[in-house]
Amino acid sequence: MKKVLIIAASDSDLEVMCNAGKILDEFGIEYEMTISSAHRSPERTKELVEKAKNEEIKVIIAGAGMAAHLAGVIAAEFPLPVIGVPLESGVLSGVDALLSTMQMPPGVPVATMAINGSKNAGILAVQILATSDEALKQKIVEFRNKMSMAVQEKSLKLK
């Protein structure tokens, strides 16, 4: 059952949120990725939360950039946690697309990865998800243990 949602704002913006589906992919997670628009395909948006409301999606990962709100909309209308990633673009190198992010109203939050970071936000759909799950929760400790023994390693060959 798909547990995770990443939506992009437009093509341009996939090979970053790809970063967030390696993620899942590594954890065993299944998601489904898609384009749309709050803006420019504003139905589209609302059809895929209603969708994911009823097909009990977990979490929604949202990327977008230039100022785009995507990750806000969703959040006003999903009961669940969204999270969102402001992407690197126009003359503000992504700067409007995170304080846009980050500064919901309250009532309406949005965690909030840094520019870029759909990596993380992988993370943290997979750390909300071991909330419930046990298996998945060692998991993360495993892939934090790996991520501790990788720089134990790179310090060791520097002497």
The other form holds:
8 protein chains.
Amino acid sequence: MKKVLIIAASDSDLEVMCNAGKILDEFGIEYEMTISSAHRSPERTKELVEKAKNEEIKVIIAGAGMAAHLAGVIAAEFPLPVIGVPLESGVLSGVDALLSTMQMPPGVPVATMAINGSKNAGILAVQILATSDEALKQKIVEFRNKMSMAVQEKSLKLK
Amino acid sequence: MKKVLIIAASDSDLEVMCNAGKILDEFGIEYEMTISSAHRSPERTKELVEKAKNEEIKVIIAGAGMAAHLAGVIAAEFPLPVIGVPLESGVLSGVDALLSTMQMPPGVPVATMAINGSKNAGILAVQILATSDEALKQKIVEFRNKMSMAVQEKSLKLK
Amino acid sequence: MKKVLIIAASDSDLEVMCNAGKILDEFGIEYEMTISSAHRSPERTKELVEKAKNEEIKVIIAGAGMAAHLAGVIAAEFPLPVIGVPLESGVLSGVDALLSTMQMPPGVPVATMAINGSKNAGILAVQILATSDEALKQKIVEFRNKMSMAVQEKSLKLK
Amino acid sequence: MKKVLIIAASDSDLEVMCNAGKILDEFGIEYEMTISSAHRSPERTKELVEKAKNEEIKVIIAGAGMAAHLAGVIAAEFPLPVIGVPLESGVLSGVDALLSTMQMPPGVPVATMAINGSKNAGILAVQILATSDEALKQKIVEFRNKMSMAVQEKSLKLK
Amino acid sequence: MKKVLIIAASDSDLEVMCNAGKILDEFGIEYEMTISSAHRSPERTKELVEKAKNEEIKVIIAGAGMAAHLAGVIAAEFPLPVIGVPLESGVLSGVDALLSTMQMPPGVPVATMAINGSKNAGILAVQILATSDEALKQKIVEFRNKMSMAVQEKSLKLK
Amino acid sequence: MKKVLIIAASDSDLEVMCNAGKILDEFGIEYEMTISSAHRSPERTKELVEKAKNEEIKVIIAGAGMAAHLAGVIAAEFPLPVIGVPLESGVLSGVDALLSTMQMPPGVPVATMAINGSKNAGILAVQILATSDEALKQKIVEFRNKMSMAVQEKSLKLK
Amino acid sequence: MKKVLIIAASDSDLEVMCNAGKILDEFGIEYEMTISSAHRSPERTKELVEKAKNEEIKVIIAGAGMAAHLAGVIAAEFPLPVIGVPLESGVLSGVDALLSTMQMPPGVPVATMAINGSKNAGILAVQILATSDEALKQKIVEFRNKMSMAVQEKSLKLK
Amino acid sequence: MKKVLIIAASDSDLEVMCNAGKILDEFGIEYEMTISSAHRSPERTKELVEKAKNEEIKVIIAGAGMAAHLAGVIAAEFPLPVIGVPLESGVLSGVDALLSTMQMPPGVPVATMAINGSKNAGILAVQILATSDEALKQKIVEFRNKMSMAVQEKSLKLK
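Other form of same protein, the form predicted together with a further copy of the same chain, not the form predicted on its own:
Now the complete complex, all chains and molecules, led by this one.
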């Protein structure tokens, strides 16, 4: 059963957003990845959220650039966590997407990641699911340990 | 017959947004002013746009602060001009609203005004209507002349 | 009869500004495209605005970079809508042009697009003309539908 | 049983951070609120995270200003979701805290809220818990409906 | 004979711009101070520049806020030095005025001062006139000496 | 007799700063160009200013990047106009140099150009000298006319 | 024997800069506090550095606002550590001072503190002296412990 | 005996951070260089600081990008000077790292260098050690003289 829905605002955003999917694959979590824009396909976006509600999707990850309304628009309709990934696109290095995604008004949060932080979006989705899944939580601890050991190995090579 | 719809994202935005209405009054243009949020009342926002289409509204003016998605969300559904007014709200002096309103992706423009520039939103709406109304165009020329004479009068007082 | 005048501040801005023209072509709207600078050719700029008034041009689109005064200077003389496109030029990614174009004082609006947003400038010009042209309005609805379907097709390919 | 731990970086941050607690109260979720700094009391911060792990806390909310390391430092040690609230403090309006909280490197996400967005931090914590609690999810839907109706009521008063 | 023309973009800018005049008074230089806007009174601005050329004005000082086009528009028509003072006005602390004044394209310089730096605009005008007036140059040296001694006196009080 | 001294803060800044010299050559004004840093060679910088005073240099142009103190340090010692050119250098696109050059305290102005605006620095130096040289002023008028005609020619090619 | 010299760029900066002195008092370190500006009193600044060299001052702390050249100018002449405190002054919240102080070119470091971070400047001066003074180092450890305990006490009061 | 510890937050930061080591080599100061992250290897970071305390390391230099917590986290535990180098990494040109490193709260200073300013970090470490080492201080004076002469030589070549 799919637990996470990943929506990229455009096909040019797919390459970056795939990193969220890779993490979910690594943790063995089923997900769907698709494309929809808050501005160019508002109906489709709305339908995707309705479908996600019906299919009992637990987390939606949305990645968009420029005036990035996608995560906010989804968060306005979806009752469970929405993770927003501001994407570097156009000339402002993603600062426009960052503020459009993060500065949500009281009542409708978007869990915002770093600019282009799709990998972390995947990890946060895993952490959210792990709040009710002890085995998954254990996998995160192992993932962290590997990360820490990788640092140590690199510093050993240095000498 | 109403020609312009003004939407403020929250009641705290009404005071600033009223300046758009005052200009429309000054030029004798009928309008409706209401409140709706892209995030807290997405359904209502959608319905307002549908109603505007049916009532043959020519221009929508939308004012919002922070991650200001209102104008963009309306522009995604409304085929005629949408004017966005980024509002100073929260701690970032409206820079978040500015980028969220203006940095729209290709295909869905929002005619963006200065931060808190609701008066100019009213004037632009008049200018748009004046493209097919010679008398209105003449009124704009007079409005400009008065503005220019006010500068001259102030500089005379200076001496 | 020409309805839109496009002015690029320099020949190096033509490539980006052409996207406004392409949209007007797509919608079958006649326009003129030319070059003039607020700073290097102020007389010529003034004359172009006078000529536009006489020829009953309905909308002027102006694109400029850096301290982008072009749209504002035109808006000070032209009674109908002026659309400003801040261009990425020099080292500040167009942020200087954005603020110089958008932060107009009360009384003289410039309908500001995203940085390099010349395509949207063209669309907004069409929308403005469509406020008095039902057929054009219908074309915008179709244009939007195509845009929405293109998103759907791309997401189908994804699977 | 407590499910959420709220940590404010200093007693001057308590007033803002209390809004997260109020939301948790409103949804009937038990939590603990305390003070600890990543810089002035690093040991205490570490111990709080260890204790949170042992007590099976599901979500930690951390609020800090300036070079806001608190959420990141906690996220480095805690396997479940960490929500970061950048606080307006000092002279930079919270932009320093925003970037220090959000720009986390790949591997260690912090779910970042708007500047001073402690109310949304509370709501996101509820949403995270609701991924495994159908009744809570229902409460969020009701909370959203009330929010939407409040907008409608305010706009009725307008007329 | 008047040698300097000071133009404030609006009467609300007069208080700050007066500091330029005070310095000119202090150095015994005749000047005229007036009000004109690049946007609200473009004709008047053009006439003032023409008059300044005829009256052999040597330096024009222009102060404006927001999308501050005044100094640039004057510099496009006036062959001698134009000093621009970006003014804090509106919500962006004068950063918009700064970039609109300073980021002039090659060919048309504006000698830009700090935000609200009208006192320094006066001093620079004196320095420009002093390039051909030995007595004035001597006065600047004395002005500097006084400034330096004032620092010394303040530090003596400290002890 | 040399009238202008151009100082580049480092040899890597020479390429950009040469554009100031080219303009002076074009107007037939003698100048000296050299290298000195406010930080790496403070004594040399001081000596250059002393020498400039003795040689009756009328204008100093200083170009520097990053924490660009060069123009300010020279302005503190030189009684006549100092023109500062903030240079793009390092990772901040010259914004650091811009603020370090322009935000001078009351009493010590630096006539600041656009980032990398060395050509305009040359033109401003000419304008300053032209305040007491009618022939030079006439040359500026011709220079402007050529600039304006170049715009017209480019727009003719367009058709 | 005095070991630290504190220089405020103006008497209006004394109030903030005093916090550096208070810390030095608390650690029993002798210091001198004075006023001098890089721009208004360059000679005095130079003499103060010469005197500091002769008196075997170990650390200089310099606080300045706007185009804050003071710390950099001192660092160019003083061979031992210079600590820079960018001060909030004028309209840019100290961002101008921050970049002017911190973005020093390779070869001449300034140890930069947070905006208005004079207390930390005092602590860093103590830490520098503690690199050769075991007793002082011990005092820093105690200072830190007190700071950590203060956090704990505040959190106890919370309950 | 090693006196300085250099920690890079990741192996991709080594190339820039090596410049600190080169300077220490040039001044004959022994140091250790290693890799550790505040987020991916918090335990290792803590152990490195403990080891540094035991080995009587005098100065720690830490370089990190994005939400650069490394220097601050070390400063919270280490009683002697910590020098932070904000690194350009990701899409924000190091501005995120700058604010995360520099905006430390009162009580825990980090001596912050320019973005990528690792060479200056090395020099500041030498200056700190030179406060109790007259020979080292003499070497800094010579280093400065060479730097100043290099400027002079480059300017001679210019002629």
